[in-house]
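First, one chain by itself: the form predicted alone, in structure tokens.
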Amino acid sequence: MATPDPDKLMAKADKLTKLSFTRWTADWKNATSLYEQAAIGYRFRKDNEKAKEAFEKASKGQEMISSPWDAAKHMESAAALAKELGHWNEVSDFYRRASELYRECGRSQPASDALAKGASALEDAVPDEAVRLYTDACVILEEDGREQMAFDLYRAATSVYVKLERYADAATFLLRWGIAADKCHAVNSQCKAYLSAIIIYLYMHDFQQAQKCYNDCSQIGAFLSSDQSRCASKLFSAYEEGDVEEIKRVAQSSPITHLDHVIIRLARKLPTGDLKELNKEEAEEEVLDENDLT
């Protein structure tokens, strides 16, 4: 039997949506079904661009035949065709297309999944809009009172930031993990989310963010309790002492080799900077201090 030409079952079901003198209604239930059956011919040519487009068009039919569910899943087989392409803009507007939909269906978790896979297609190519993809898709999650499903998704941003060498982002996002952790009751969760913010601060040299880090921290009686803190007190106590020695040794220690590789990495660099300056910077903070009078 011969297979039929996805270019006719596309131009068949165009004509069913055009309204003329003679029909008055579009006949998306049929259409749909052609879009549907074009895709996956176009697809076995491997004509993406036509199979990305007859997948748009299987979409729109099912969102116009109300079956939000069905669209969804063809607007991401549309993005997932658009990655292959190469259309990064498409990429990210199919996902978030895709994710709207699911919502309409009541569904936090594959709406999050949709804005998940978008993000993970854009890392490389468009990192900005990948991380905006992941801090939506945790939104999602956050919104339904589902955060430990998105602890993955706070460690890809996390990721992100850090190769885009946007630190600060880095560790408020990591914080934000840890609020998130502390919701769950997944107190290993937060305490490791704590103590990485707190060597993202040390590895920008930012020795009073990190202690003040450590200190809001701390205001949290599992962390204060817990190894990583420990780990994070005897960091504050080799950079206080200059000690580069000490520091490379705490930075092998058993709370930071289960923190996240990329995470590792950063630790491993410790210190970045002259610890001379920062005992310098602390020596005249205290003669301020001292000849404060108020």
The other form holds:
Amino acid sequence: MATPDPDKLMAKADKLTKLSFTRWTADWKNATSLYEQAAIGYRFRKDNEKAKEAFEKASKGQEMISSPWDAAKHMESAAALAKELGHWNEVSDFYRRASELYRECGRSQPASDALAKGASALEDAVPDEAVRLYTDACVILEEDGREQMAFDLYRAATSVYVKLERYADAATFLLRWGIAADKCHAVNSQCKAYLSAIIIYLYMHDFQQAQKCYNDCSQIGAFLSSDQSRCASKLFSAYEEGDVEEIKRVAQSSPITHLDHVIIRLARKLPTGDLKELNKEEAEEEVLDENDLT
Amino acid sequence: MSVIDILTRVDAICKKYERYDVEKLNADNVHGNDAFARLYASVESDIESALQKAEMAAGEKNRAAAVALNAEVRRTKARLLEEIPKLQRLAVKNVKGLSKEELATRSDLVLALPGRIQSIPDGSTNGSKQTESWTASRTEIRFDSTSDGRFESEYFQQTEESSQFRQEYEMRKMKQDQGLNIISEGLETLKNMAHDMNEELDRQVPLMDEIDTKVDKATSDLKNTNVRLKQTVNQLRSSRNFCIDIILLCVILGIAAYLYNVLKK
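Next up, can you give the form predicted in complex with the partner chain of this protein, since the form predicted alone came first?
Then the entire complex follows, led off by the chain already shown.
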């Protein structure tokens, strides 16, 4: 059965599954193997549309014969083909379905991997959906207590956010990364995540937020006594003095150069905007306070 | 008679005949009527002793002892400065047997005294500079007092060679500092890399444990399968079956040879 026509196989398999007067129960087992062969044949012929359909049907067949693992695998193949075709919503649907099937098997890692694959496929086309997929993948791993594996996902999601210029979301996501790192006692990653969040706030030219973030993170003992917090405090003092050279020097310093390259690029662009504005803002606020008191 | 006995006897005799010691009496009475002269003499002797103490303090290596000596000098100076007004009053008083010029010179002497007293070095003129530098360097831990490079005070004197030597020392220190900076940068990079590797390894530990259990299960399954296979093969390999196999093989070879011969013709 090396090169039978995939169309013929498909037709045969369809016949096996379609219930009719002569057939009372669908023969899913044979049908599934036929569907698989047909799908492989189509893929070999580079007929992506038909191959995708064949994989979908094969996956359904596997579900029917209660082997969710194989079903999930076929779903992934279908999704990869959908990506080639550019049917983005199908891509996300298929990957989500595959992830659910993996979760049925009780295997969280492949589930989150499926979502991650979907997210990386959709990064360019539908970045919002990609971010949602990344978030769900992180949630799956965290539920299972395997936060260590989620670090790469956090990194990828942050870079997508930064590409979309949604810096506040990026910073929030980094703080979530910090929480995950804290749970698995990865102190270095935690401190790096906090420093990255502070840098993003400074890049957004939101000095107050950055300060608040730094103060919050300083509550954590591990961060307070780390290189990263020292670097952050140097940055803040340079900002307060309005010393551009000092800011650039701190941005070249060692703790920042060991962060993710996306963050390094942002740090190199600091300071954004006018430093004197920051100080003027603070002075204005003080004047208002005095008026309120008197 | 031993030396000690001689000494004791000499002391006793001296004490008995003290009244007849003309020199001592003269020394005591030389200023007997002159209160000014007496006071002046005592002030002079105090100044002398203070100067001596100041010299000792300057050469003193032990900082605590130097500080103590300086404190004593300062106390003496303060006391002497208090005596000066009294001296001035006495200087004006006219004493028997004193010429007019002497009277004038006395007041001059008294006026000169405060200057002399103030000029006694007690470490306080340089002390202010030192305290400043101490406060400045309090943030840094210093074990070597010569490393701060302040060699202008009178405690240190320079010759040409020693200043050259010190310059060389400063240059070398600068080069060492540069080298140490480079080393520290490299070490920081190493530290960051090591931290990342640490976390990566931590991440892989549970994975390795999983692999371990799975592989253990696979090996035990394989062992079981092998044992069963061995039993099956042993059963199959009983001698009767083996002979039948060989006979059949020979038969087939014979048939093949016959056919070959037939076809060759």
